[in-house]
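Form predicted on its own, single chain, as structure tokens, below.
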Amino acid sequence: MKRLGILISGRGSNLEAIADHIARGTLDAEIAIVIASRAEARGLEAARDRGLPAISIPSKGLDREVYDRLLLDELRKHAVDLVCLAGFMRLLSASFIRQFPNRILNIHPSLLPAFSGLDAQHQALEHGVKITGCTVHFVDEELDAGPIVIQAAVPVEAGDTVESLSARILKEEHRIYSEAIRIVLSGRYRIEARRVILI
């Protein structure tokens, strides 16, 4: 069975959604380790409540390369096949990414390439778009720019706030992240230029 390493910084709701899919048998994988970049991340408690191995490696004050080596050691120790960023609020170094070629996934709350970086929901509202959504993509050395595995569209409603829009996008995130993991673990895809083509 393929082993997932899930990296979080906050509440871990996507981690919980992935764990739910595994528990229901709709995702054939196991969570080998959950690593939080903040000791106070709520997702650590959520992981431990489910009996998942979970640790924090606090990133504050650490050089990126130094921190990423600590991450890498922990992921290797747990024989992780696929790294899943689930609200992980750090940029990974190029040297880390090269250790997991096309084996790091991220979920982002917009229809990339629109509204990359922080506060994507706020950016969408400021821009006045009618449709936004979420994207699961491979992580490469550019911010939010790797090949896209799957996306889901979410309409923007007239009275939306950042909170109301975020909540609707999050529902779709919980659905599509496990679907993307399933696709990648199956190996039934190929990457041509920037396109992920399902086989």
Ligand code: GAR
Second form
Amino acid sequence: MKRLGILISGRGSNLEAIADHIARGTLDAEIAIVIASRAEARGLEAARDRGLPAISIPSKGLDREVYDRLLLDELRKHAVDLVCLAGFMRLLSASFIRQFPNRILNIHPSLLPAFSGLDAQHQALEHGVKITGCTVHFVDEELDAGPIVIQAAVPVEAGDTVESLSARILKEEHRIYSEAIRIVLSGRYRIEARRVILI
Ligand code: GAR
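Other form of same protein, the form predicted together with ligand GAR, not the form predicted on its own:
In what comes next, the whole complex appears, and the chain from above leads the way.
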């Protein structure tokens, strides 16, 4: 069984959705460790309530390389095959990323390359797009830029607020993250330049 390491910083709803897919048998994997970058991350409690191994490694005040070394040690200790960033609000160092070539996924609440970075849903509303969505992509050394595994489109409706739009996008996030993990763990894909091609 392939082992997931899930990194969070906050609420952890994507983590919970992945755990639900595993529990329902629609994703064949196990969560080896949940790591939060903040001790107060709500997702930590949700993970522990489900009996998942969950720890916090607070990042505050730590140099990036030092922090990433701690992360790496923990992920190695738990023999993690695939690292899933699920609302993990930190940049990872190039040396960390090189330890997991095409073995780190991230979920982002926009149709990349539009609206990378922080507050993607707010950016989409401000720009006035009619369609936005979410993206699961491989993590490379640039922000929100690696090869795209799967995307889902979500309409922006008249009267949307950041909250209502975020909720509509989140529903799709919860569906596509597990789908992307399934694809990557199956190994039935190849990457050509930027394109992830399913085989
Ligand atoms: C999700 O909407 C995720 O796409 C976003 O943070 C939220 C985390 O929610 N991630 C980013 O914006 C990354 N740049 P969750 O903690 O409930 O999964």
